[in-house]
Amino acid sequence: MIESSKVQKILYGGDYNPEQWPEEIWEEDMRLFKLAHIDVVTLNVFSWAALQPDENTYDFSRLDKIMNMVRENGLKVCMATSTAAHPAWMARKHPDILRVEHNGMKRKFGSRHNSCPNSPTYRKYSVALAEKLAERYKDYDNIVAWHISNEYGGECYCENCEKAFRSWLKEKYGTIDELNRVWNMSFWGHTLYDFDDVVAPNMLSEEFEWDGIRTNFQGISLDYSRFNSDSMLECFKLEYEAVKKYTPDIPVTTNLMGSYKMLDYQKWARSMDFISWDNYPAYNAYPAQVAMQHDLMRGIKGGKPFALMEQTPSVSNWHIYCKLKRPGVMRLWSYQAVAHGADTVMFFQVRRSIGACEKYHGAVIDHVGNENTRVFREITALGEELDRIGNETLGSRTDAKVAIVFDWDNWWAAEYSAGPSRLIDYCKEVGTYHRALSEKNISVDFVSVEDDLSSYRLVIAPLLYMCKDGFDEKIREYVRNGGRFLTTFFSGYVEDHDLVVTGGYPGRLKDILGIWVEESDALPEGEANSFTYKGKNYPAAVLCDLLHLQGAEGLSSYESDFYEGMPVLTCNRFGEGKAYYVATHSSDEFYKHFLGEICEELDIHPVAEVPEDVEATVRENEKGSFLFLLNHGEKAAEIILDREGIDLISGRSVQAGDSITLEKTDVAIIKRNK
């Protein structure tokens, strides 16, 4: 949430690049912007190379005209520091600034993401430039957030890094002795006797290529990844603290891309005043994968709201499938961004480039260059709806009753592991597990593991591979205190550095658990165990944990092979609450029996009893409740109101027990005293 007094109602704009067009275009582009009710751009996100055409030399002049303009026409800017993409001359200069690959080409000036996050003279550049925009546009009223760079991303194995990175181990281990253990490195002999011995995880050392990226050294690599991600955060920090240098009162933020796995974006989240991020689902996306990133980027920030500060108004151009949205479709959707915690609704890009990889990207105004398109036309109604609906939603919360824990280096070190299967995928897991709450219409938010649990009646921790240090007593006291805990296979394997807790999986869980995991069977893509829960047969895949009871119930068994018999559902009664294990994976049928019959007996309820294609949340504030009702089916959906108030979009009044129809990609936003 951009929270200043300067924002008023839901920004709605998006980027816009007006040093790519001749200045005669930027008098046409401010009149569409009024009739499609933009009111804010982000400016500047990749002109580096005209700000800083040599070493010594700054040219803000085209810039100085761009921002008066667009400040004389009422428009609010997002100001971005332009260091996503560093200058020719810099790369000719200074080939420490380019990157090295993962099989350790070298690169050359070209593309983005191009600069090592290590590099002396990307970290001197890049913040004497954000420390100059800053001071130059201080005084600009209409500033409402600064862009650092721009969705950060990738790797670098260069020397700079490889430096880095034995500074980073020193830092956190302390001695050689220290990290030969956490590494265990004396595994192949690979005993280290000083730290100038330690090399980059790459495809020259550790790491290797054989379907996807596998890594001799889990821990070499676990770190690496974590190394990776704290190198890019110091430089958005560095560029950070220069804006604020001057702006101290102007929010900072980058934005990210929902489910990113090589950046920690909880990590992120500490330094960052709020959250933005930029939603490229594709054309087939399902609403709850949508609606997943969402809750994700939420819930970094700890609930508070976000700023969507990307989508395209029709397609996206690097899909496989270049898809049109259908008419309707971009409402829809960018409804579904504030119905999960946005305060923003904003696009790229506004005009559409001539030339490039993005040149067939959707825009605002396409190259027909007016407002005679069904895009525009679809932007402007948006628009008048948003200038309607104000201010009511702003800074309004989900009230959640049920919690997903989600780590990233959990992520990274389960998808690391040698086995026992490719068929592991964190995201794709959690995603089964928020699905199924999510077309409950059950509200839910992520956490880390760091986060405080109390407030939540159920917490499911899917592939917790890594149980780090204390989280396990975290869990101990929740559920001790009456909390519903869940987690399934491979969970507890190992702690922080990738090592097993020995004495049986899932370590640091099994009194938690009530249960001994003794094997892992992991099945082949297309081969299936089964169980059957309650009357109701569903498939056990990918991997089927041999587990014990070890003070849990058995709540169901695998059907066939040499473990038909042994239980695959287990609840285990401690404290005051309970825990459950899911010891496969299943079909998205089972989830939502099983998570159902939890919430239930949780008294979770779904926030509205609505048709099966129709999305529900509520977002709540000091001005009240206000439930988000959208239509994602091919048909027209009847819903029963069950409290009054008003349909903020229509402006219609409602009673309890009214109905109103929603046609096909419909909205309504009714707003309820509390």
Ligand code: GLA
Contents of the next structure:
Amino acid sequence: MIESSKVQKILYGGDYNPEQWPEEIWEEDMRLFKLAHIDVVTLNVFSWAALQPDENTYDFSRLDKIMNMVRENGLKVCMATSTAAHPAWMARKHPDILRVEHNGMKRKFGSRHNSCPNSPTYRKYSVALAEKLAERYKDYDNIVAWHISNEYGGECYCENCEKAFRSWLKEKYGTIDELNRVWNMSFWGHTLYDFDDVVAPNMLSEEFEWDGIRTNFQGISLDYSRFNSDSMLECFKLEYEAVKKYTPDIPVTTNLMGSYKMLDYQKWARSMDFISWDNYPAYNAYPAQVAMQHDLMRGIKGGKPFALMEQTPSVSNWHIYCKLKRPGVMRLWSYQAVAHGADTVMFFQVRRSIGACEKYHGAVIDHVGNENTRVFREITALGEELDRIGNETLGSRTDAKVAIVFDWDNWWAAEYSAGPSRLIDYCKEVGTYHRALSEKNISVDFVSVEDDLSSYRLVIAPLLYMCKDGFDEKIREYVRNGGRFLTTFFSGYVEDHDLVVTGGYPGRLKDILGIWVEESDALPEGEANSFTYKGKNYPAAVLCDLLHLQGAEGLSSYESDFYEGMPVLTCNRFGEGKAYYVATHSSDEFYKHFLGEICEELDIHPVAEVPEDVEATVRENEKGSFLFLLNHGEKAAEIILDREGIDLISGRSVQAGDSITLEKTDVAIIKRNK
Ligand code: GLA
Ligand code: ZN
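What about the form predicted in complex with this ligand, after the form predicted on its own?
Full assembly next; the chain just shown is listed first.
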């Protein structure tokens, strides 16, 4: 990730907001950072108001002092541009920077992540600030990365955006006739005469609230989602260019949020030098759920290591229940991030603020203000370990033979869909497949529909409602050449504009799968059909496709209702490969069983044989192969090693056949020869 000669270990630190504190306290912070083995601080995330007190005045005096102090103290800096919250004067003087919400409400000054991405004022001043920062601090050789804005997100429906949407559409579709075609505007007499007839599809037009947000015109809403993501990306790119003018060699990122629906991160990743993201799992998240987020963030940049930019050391202030991370859990989850591709371990926040909503969010330095806390002790212990691990794991990659397809357009389209069921949840469906593999300790990559699939033996595309132009051909080629492909119910319905592909579902995938789905039965919550696969009985819920074999072989069938006996699981031989179809949503046990069997047949094995509740992953670089063992269980676990190596944390050598004990929350990183 932050590939540079300046970085020789897993960077350790986090968001530091000295602007919220009197200067007397900064010296004390430096002392505490040293104690905790902190070597990087993310600075200047929310300082716009201080840096630019009015239209024409810039004041960097305080930031200069901070920059000098952290440099003198040997700290590296992840330098933010402060543009995620605009100053009050800007809102007062230029109301065009204020967002309009989905319900049409124009916001006033307040909150953060609050600027209209298409406001000329916002763009002008944000870019100017980024450029000034780069110019001023370009010679600070301790800056390891630029951190543009912060957690881009949300959406805007103001007049700037509506205008920009029209231009975006004109650019994409050329003529109004083409726009009418792709949005199917002859429906309900919606035909537009001119691009000026286009309005933003919020609650004032096509969208309405009914069991969540729904839309009358999926095509319009889908394009607005694409447009909104592109608009924010454009803001990022403008700042990117601004800082690159003065510091072409400093890598640039912005902190992402995992499976965040509103921004197409695969598209964003192409414009980012490296990926960084903020990991805030709920207190009851299961390990594979967190692993999926890491895998996704690794996947959007072709498997490159990423930065863990934020996590809480102890507690998040915004969860429903702000449960403390139990002793050992902060360390365990930090290593879990590394196990899945992180090259940094960073926190929000390093000193806990005293006012506003994050005063009860965990921090390295708590309100008590000293090092005598459980959390500080745990942080210090982890800091010592990371010093010891040094640069060993940096740059290492995951070698996966299974890929899961993830696609933001598909996510938007599937969930905008009016029907067939409100229970259709793209991330959840993807998550069930990922979980089955992850809990078997089989490495998984997330890929986009544009990625090359040839290195994978199995490609899974859950709920591929939208099969985009060309993707079917890619799959056809892949399977023909011996690949295994698996997809599910509610797949292949539409093309890129959410227009149905006629001729029978699953549309463009029909020949590859050798089936025709005639109807789909949406079962309300609590209702289920069932099927038996190799002697085991499993539920069929959410959606049950009623399908006909057209060349495929049925592997199991429904056991009740009027479609009893119809196939629910199929396999089609196609060229040298096979294509599987899972026509319903089933239980975790089923996915483990079925995917386990496919992997077995393909010679894809767990990276290690470990007890339940122990997670195992492998990363590799030119120095070796690193086996990460993480005990997420409540009890100690015994693991028999199959190869010799050295535990990077304890420094102990281990032999093949040795057994190691991992206490609850404990971790080992065994370095082996490649
Ligand atoms: C986000 C933000 C931080 C902070 C944390 C608190 O990740 O980027 O500024 O608000 O949440 O959880
Ligand atoms: Zn706007």
